[in-house]
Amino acid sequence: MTLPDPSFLVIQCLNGLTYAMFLFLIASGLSLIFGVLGILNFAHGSLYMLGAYFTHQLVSLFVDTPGQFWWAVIFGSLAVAAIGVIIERFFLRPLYVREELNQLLFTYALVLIFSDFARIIWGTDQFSVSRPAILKGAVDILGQYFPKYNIVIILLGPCIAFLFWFILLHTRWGRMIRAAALDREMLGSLGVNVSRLFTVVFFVGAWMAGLGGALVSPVSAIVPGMDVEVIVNAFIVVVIGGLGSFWGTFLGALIVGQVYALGILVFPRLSLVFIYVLMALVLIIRPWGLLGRPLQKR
């Protein structure tokens, strides 16, 4: 087997970083919801899919509006967050006192509902969104061309990560979120409206899923079923990094992105297998993830 050209290897690593940042946006919302609410939301991938569809729809409606893509990203992701609030407030909240199996079955049912909803509204055709004019084209990196849009995504991921890190560690809402993850009953006894806090957390988690779907729309086909693939990879990310660990999710996304991108160079047909093997090794050696902690019964 001949070694790939170094410049091509660099571009492939950058492609892996791009994929990792999309995974981080989705998986961090999934991990946040699990860490605070204790719910593994199978419908998180469906919210990602809706973010992509809403962005496509808004871009189509406002063709002549300056900055149409960015407006579509903002309002599309906020629409998904609003749907998340409705789900949490009217459907998930009564299930908090039920067994975990009921919560899992409900979120899985949402996957089926949203999938049929997408097919009814948009059909089964593939859609795509044009990249914003300012980010069209590519830059030369070691003689290879790499899209400007992907560079922005690579830079955007760490910015969002540090923003949420700052909010979680240095704001009142962040302290309450961390306290709720540790002991929600004690937090409630201190006078905090835990139900409202749960709604805010679900809003943020759903918004991150919608944002991921909105931003991926120019680089990936928008089709029914795109939710299933991404939720599987998002679960792998949080399992590797550690359920409920924010920086663990970031690390897990980086690892999965690079393993997938470099695996394509070595054995293209087995690129996904490497990710599952990696997850299995992490589960054997450190079942709670690289930066996670052993789960305690609430």
Contents of the next structure:
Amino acid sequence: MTLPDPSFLVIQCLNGLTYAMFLFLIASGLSLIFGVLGILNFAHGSLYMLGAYFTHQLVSLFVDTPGQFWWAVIFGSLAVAAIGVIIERFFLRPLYVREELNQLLFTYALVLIFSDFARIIWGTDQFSVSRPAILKGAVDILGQYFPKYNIVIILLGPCIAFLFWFILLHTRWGRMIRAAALDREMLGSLGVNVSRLFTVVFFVGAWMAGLGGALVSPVSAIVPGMDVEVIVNAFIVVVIGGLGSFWGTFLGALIVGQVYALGILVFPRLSLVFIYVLMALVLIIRPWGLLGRPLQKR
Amino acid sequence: MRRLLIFSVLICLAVVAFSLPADAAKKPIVIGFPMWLSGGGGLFGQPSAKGAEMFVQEVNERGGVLGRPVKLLVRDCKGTPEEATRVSKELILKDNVDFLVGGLSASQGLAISEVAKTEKVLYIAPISKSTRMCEPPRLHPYVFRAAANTNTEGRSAAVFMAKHPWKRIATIGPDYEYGQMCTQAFVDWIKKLKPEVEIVHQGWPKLGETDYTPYIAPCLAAKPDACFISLWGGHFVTFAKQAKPYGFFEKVKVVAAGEGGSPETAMALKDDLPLGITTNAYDVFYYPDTPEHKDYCERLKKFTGEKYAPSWAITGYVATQWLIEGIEKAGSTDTMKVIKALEGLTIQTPIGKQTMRAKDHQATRGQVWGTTAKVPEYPFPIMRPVEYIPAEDLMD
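Mind sharing the form predicted together with the partner chain? What's above is the form predicted on its own.
Once more the chain from above appears, this time first in line as the rest of the complex follows.
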């Protein structure tokens, strides 16, 4: 086969990068919650879906407000975070002492509840949100068009990654979060309010899922079922990168995004297969993920 | 004692036997209508169900058929063939429907057709287009199609493309039954009409894809003159919105099958609907200008309470019309008799005469094709010029 013009390769890499940034936002929240709370949150994708639906709702509500899209993103994602706090405080807390299976079943039940909830409120139509006015157009990259909005997303991803890395490594909260991931009993006996810490972590994780959903709304269709699709991809990302590892999630998202985008360019019909093959390979060679640590017995 | 028992059983049987015909005269004829009502398919599935509901209501208002009322059971069968199978089986076994009309995607049509075959229930497909459904070895006596098929759709696009001096042609179609069959029909026909044409790229996003951007650059990279797109309904809406900022519609001439020209799509896209693309629809409220069609659109507007008559209602309307006129001609609801009656039957639909071919149970259903343009009369783009391309010449 003939190789395509290099400019298209660049565009396709950028497409992959955009996708990777969304995956990163969602998967890092998933990974954070697992790392600290030890809960594999199936409902993370549902929070992402709610973020998208809330944004759609708020955009139509703020129709005459300047900067409506950004307000919708902020309030939409914060509303999702608030729902996350309610879930953690009232439902997950009693489950920490139970078996992991109970927790899994509970978060899975949440997936079903939220998906029906969305169907009841927004029906089954598909929605989309317009890009904010200043980012409507496209920029010229090597003679090809690339949407401005996607560029903002690509820049936003590393900013958020850096911010989190900084918080985790250089602040008191970050140290407590890392300590909680290692040994929560010890942290509690040192006088740290662990349950408050858990709520904060769940808030942040849910907020990232909501933010992912809010930001994806102008570039993707908002449909019932987007929750399950994204959670599968987020799991692939954390499996490849290493569950609970922050930079692993970042790497995993980059890899999945590029494999997906370039896969379409080379073998259009097999693009989805590549990702699963990659995941299977990682599971065979490094079951704990590229940057993860092997699980230790606690 | 024993004799008494036998005697009473016989009496009971006699009572049941005598009461049955009397009961049957008033018992409604039940039609099961599984339809994709949620998600990306809902844009088309919902109006289709509305069309069927309106037709059934009109039949009941004029006294039903064979003196019996008609009852329509509409059920959501989502987007998958598995769900279509489950819902239609449930309709047959639990709700005891007499006939099935419904299914949206091509694979759903095939799935319901299989159910119809095993359960021996007459099934009319209003929308599903896969040619394979009405071809051996899949064809069986119980399945009929009121819809156009992928051959008609792909081939009419090819006829249009062949009129232009485009040589490098790309295709983008959803990777399932309909997309594959439609694209295949298009590619085969255009190569027959114009052997010098080169297919430079084929994109296959999965059905229900929410992000088409990774498929856009590879298509542009192949530098096609024109692209044949068979994404339908909400999927085309999503695609058009996402492809626009990449300059897709400026760089490539687009011929889009899958009802990009239906007012539902146009209303959903408004200014995002690319202008100047060639596309099709099952029906549009502004064409043709015949009294029957105008009257139909008026009735539909009243029935749905919408400002513009939805275009996809015609699919459910005509499919149910086939069934009812078949029953009328047969003078019975006996499945085999209705099948015989339908074969070769010609009916007057709101968009003109159509015939159900006896050889493959396929209606001679063409489609409306046109070029999208902005006009002062409507707040959304319509197809202008627009014409009905009949199916007769394009069918095997």
